[in-house]
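Take a look at this single chain in structure tokens; it is the form predicted alone.
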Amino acid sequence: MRRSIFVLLFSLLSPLLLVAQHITPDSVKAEFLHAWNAYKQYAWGHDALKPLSKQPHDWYATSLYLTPVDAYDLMLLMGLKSEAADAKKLILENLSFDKDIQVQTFEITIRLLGGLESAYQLDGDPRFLALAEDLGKRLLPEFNSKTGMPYRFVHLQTGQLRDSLNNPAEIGTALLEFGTLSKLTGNSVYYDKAKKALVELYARRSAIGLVGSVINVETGEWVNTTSHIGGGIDSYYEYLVKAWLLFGDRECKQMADDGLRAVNRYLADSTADGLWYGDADMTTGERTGTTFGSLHAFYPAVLCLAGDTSRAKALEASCYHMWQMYGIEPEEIDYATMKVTAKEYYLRPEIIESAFYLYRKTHNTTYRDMGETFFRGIVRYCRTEAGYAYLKDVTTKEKADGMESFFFAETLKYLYLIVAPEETLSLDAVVLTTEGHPIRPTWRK
């Protein structure tokens, strides 16, 4: 009877104990294992877990093993040898890209191509590189447009293309993964194709240096001229900076300098509540919107990498204010009114990523403290019996039935790295992709 009472009391108190715990490498590792074991139990061999219904989820008609590939490098960094061995066996024995499906090139590139390359570099097994090369070959037709900018979808068997209307993020977020494939295989075609796409997009910036939201990759004409740094444009700027850092590509550095200068001039907007980045017309720079959200929160990290630490600090403070409004960040707010315009929290990592870079840059414990705030909020509001669920509404904390693979690849990784010893992953030795996969420039002499 005593044992039954103890078990009951512990089950009632355990959520409170979780909220009270501090962020440490071990506490983050424990949450990784909670989410990973739920995936193993309910969605093994599938792309992802639906944590509320405890059901598997695949993006397409067949699994591409997104969660195991995305999570693998973090297992290695955490020293989770048994879990890594299980994931490796699953991937190498089952993952095939000879599939009768059309895939979204951007998501498959950052999650799978980058994940396999990082797995190869950290693990050393050439079978990871063989899978990456096979995938790279199947994705290459995406660049077969008149401009060289990629289509959004490609068929993995036939190379058939779909969706010529694309955005800067999906066009410009390929050089790290495709360039690394060139460096690791000795085949320059991957670097050349992805670099050309970046250059062609940059060449179509406006006279004041901004890019729009949607462009036709066949005609090169802008379909939507709204400029911002949120989803659909965000990682275009990130990859210009990181391509310079990873490959020493001076042309990318020049494009990055030009792009960030225009963004900081025309999109930055200061209010009584802090520094924000809004929307503007790409041709005139005229302000067209005052929305800012979780995906915009990547930008302090990019500013840090570009050497603009003071601006990065100011913007991260605004992002933190957005998080504190409801104890967890909404997908989007109107910073002019500080009202929520999109209430979801998709377990996104960007604000944590920026705090990580600022901590590594400044060693100011303020950013570790931010990491603790993020960790506690996510554990308190998103933890479920089977992993973690995103929030449908941050104001009510209502959960929704989804746990994307980037929760492992990025959210938990940045929470772990912000408190782990720096030698766990030195930023002097690696560049992290937009999906958080560490790439080592092993080709440098």
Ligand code: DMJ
Contents of the next structure:
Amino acid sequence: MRRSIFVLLFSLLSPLLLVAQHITPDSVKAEFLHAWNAYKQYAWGHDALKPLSKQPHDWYATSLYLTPVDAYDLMLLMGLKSEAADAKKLILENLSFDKDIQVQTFEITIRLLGGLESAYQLDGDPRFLALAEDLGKRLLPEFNSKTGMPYRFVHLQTGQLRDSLNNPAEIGTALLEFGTLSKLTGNSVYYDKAKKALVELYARRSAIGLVGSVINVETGEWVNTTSHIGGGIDSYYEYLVKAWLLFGDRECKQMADDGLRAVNRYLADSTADGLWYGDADMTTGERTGTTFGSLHAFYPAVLCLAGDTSRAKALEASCYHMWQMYGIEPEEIDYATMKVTAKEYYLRPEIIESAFYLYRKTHNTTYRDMGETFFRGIVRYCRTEAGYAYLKDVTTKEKADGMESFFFAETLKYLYLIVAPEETLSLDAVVLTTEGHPIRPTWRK
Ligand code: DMJ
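Having seen the form predicted alone, could you give me the form predicted in complex with the named molecule?
Every component of the complex follows; first up is the chain already shown.
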């Protein structure tokens, strides 16, 4: 009887206890375990867990083990040895890319190829590299277009291609993973193909240096000329900067400098509420929209890496403002009216990632405090009995039945790194991919 009263009291009080939880390496680790154990219990061996229905979810007809591969390096960084051993066994005994499915090249590259490469570098087991190489070979046909820019989908067995209409993010976010594969295997084909795709895209920038939203990879013609730094373009800029940092590729540095100059000139917009980056026509530079959102929040991190800390600070302050409107981040707002235009919070990491880079750059505790706000918001509104659920609506906090693998690979990783000792992961030693997978340029020693 006394025990059941205790259990009842605990279940009534636990949401309040969670709200009061501070961000520490241990508290983030505890939340990682909460999410991972739910995956383990309800979705083991599948791509992801649906946290509300407690059902597994696979992207294709068969699992590609997205969650364990995406989560693996964070387990190692957190020192979760037994979880890492379980995940490693699951991956190495089951993951195969010899599958009759057509996959989205960008997502599979950033989640799986990058995840397997960082697993190999951190763990040392050559079977991770063998899997990465097998995947790289199967993805390579994606670049078989007239321009060398990739198709969006490729069949893992036949190399059959689909979707010649692609966007800068999906075209330009491959060099870190493919380039690393070249460096680790000694086969330059991966670096060369991914680099050519980037160069071909850059070559099609407008006279004022901007890229549009959709391009035909066969004809090289733009299909949508709206320029912005949000989803569909974002990580193209990130990879220009990071390819310079990881490979010392000077051409990428020059393309990054040019690209960021145009973005800062034509897309940046200041209002009474702060610095924002909106939409503009790539040809004229004319403002066409005032949308900003959770994906745009990657840009302070890129500005930081590119050495523009003051702009990074100003933009992160705006992002923080956006987060605080509802105590959690909306997918998109109109920064001219400060109204929410897309109400979801998909458990995204970008705003946390930017706070992490700013903290490492400035050591100003403001960014750790931001980390605490982000952590508390996520725990308060997204935690469920079985892991974490994304929000359908940040204004009502209604949950939806999904927990993307990037919640492990990035969101929890950046929360952890913002408070963990710096030697856990030194930015002098690694470059983090767009999916948060740390890559060590061992070849540069
Ligand atoms: C991640 O898969 C990557 O960060 C990607 O570049 C953008 N979207 C998600 C996270 O929001």
